[in-house]
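Next up is one chain by itself, shown in structure tokens, the form predicted on its own.
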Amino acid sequence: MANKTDIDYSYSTMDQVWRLSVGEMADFTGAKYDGDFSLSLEAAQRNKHAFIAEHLHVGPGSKVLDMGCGWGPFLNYLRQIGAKGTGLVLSEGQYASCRRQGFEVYIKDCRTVTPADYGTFDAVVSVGAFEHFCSMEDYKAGKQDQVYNQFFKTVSDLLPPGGRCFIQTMVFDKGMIELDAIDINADKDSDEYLMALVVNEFPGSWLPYGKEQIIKNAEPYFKLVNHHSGKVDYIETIKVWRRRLKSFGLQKYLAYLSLTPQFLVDPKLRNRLKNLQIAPIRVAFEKGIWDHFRLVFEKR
């Protein structure tokens, strides 16, 4: 799994910029437009939250664990509908933001949680965090299936029979290149360079190979009850994010300016800021390198 240093690099470094661009409880995952791109980003994100709650049978009084809760957008939705949410996160910036909002959040590796930590739950949610559960080192060592199988065992232990789990994650599609081909010095129009920018932004993380790998490893503990691609929705989400990240705001531009010392000494950060120009994840979706899925599982 991406370790705490990796996660802090991905999320804490740009914490203030993201909150000033997307909102105090920034939802750094694909929204759910359902083909209606006239919707605001906030309305589309709320559609996603409502979809999750409906398919997990979550309502007032439900106890829900949000694995990788980010800045707390789904925890906020749970609070609004009268459910009790508990969040787990590794990013210090996201943790501090969640605590300011009064959410019950803990710094904890999602893969190591047991009922002894916070009890059991009616439902478990992981929106975007699944992308970080397998590291490149795990993949190279042939442990990717083992990592996912153990994760679903962990989730199963937290749920009663019939309890449901929601996973939203990006996955590799048929156009994905070999890991060893990824090269930050490759031609700027190449897939090798494109993927190097993504790996630079999310160190320590490696995606599953299609929804099939996820479903296969959930099978001993869960049956799949609903799934669909959210790739088109995510492409639109990224377009909105880019506009907001680039739009002028004095506080936001001061936050960008505060990164200057790191920018001058850290080539990784300089490469990362190129993402604002290229939007490599969106391009990876458009080129068939990546896909994106929402999956609902029910414990056997």
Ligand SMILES: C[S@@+](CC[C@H](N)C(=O)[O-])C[C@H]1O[C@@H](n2cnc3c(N)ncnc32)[C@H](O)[C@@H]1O
Contents of the next structure:
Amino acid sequence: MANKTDIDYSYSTMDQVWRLSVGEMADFTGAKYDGDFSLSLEAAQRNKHAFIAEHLHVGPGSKVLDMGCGWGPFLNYLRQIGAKGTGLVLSEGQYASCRRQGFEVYIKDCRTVTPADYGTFDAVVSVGAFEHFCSMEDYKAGKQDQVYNQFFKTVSDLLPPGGRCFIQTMVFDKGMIELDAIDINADKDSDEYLMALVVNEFPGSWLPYGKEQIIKNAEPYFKLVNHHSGKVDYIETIKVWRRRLKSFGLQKYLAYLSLTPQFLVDPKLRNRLKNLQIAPIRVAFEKGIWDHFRLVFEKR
Ligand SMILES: C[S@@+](CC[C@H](N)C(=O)[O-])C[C@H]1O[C@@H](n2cnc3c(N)ncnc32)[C@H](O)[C@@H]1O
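The structure above corresponds to the form predicted on its own; please provide the structure of the form predicted in complex with the named molecule.
First the chain shown before, then all remaining chains and molecules of the complex.
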């Protein structure tokens, strides 16, 4: 699993820049445009929230656990519809931001949560955190299925029979290369270099191989009731993010500048600058290296 240091590196470093670019409680995951790219990013994110709530049968009074809640976008939606959200997160920056917004959030590895921690829930949501549950080391040790199977057992223990769980995650597609081939010194046009940029931004994380690996490991506890690819929507989301990350704002540019000392001493952080130019995740989607799915499960 990506540990707290990895997650802080990925999310807390850019905490202020991100919030100033996209919004205080912005989603850091693909929106749901359903092919209508005339929608604003905010409207498409709200579509996603509404889809999740509808398919999880969440309404006023529902008790919902958000595993990997980020800056709290879905917790905010739950608050607006009168449901009770609890969020778990590993990034200090995201935790502090959620607390400022008055959300009930804890720094806690969601893969280890039990009913003894915060009780049981009517529904569980995990939007864009599944990507971090299996590390490269777990994968190399042949433990990937075990990690996912254990995760679904953890979720199942938190739900009543018939309770629902929503997972949104990126997955490897057919074009994925071997882990050992990933190389930051490879040719700049190669998949080996592209994947090295992604790994550099999200250390400690390794994706599932297709939606099939997720469904297989959920199977002992959950049946799949709805699924679709969100890849095209994610490509559009990334395009909008990039415009917003680059657009001028004095406070935002000062936030970028405040990162200078870290950039000077940390080559990994310097490599992350290249992600702003190349958008490697978008390219990985376009090249068929990655795909993206939204999956709704129901407890057996
Ligand atoms: C891509 S962000 C998505 C955040 C949010 N769900 C959204 O849609 O904007 C991934 C989130 O997962 C959290 N995360 C990753 N691994 C986690 C773990 N094992 N336990 C709790 N949170 C985790 C990170 O802190 C981060 O908030």
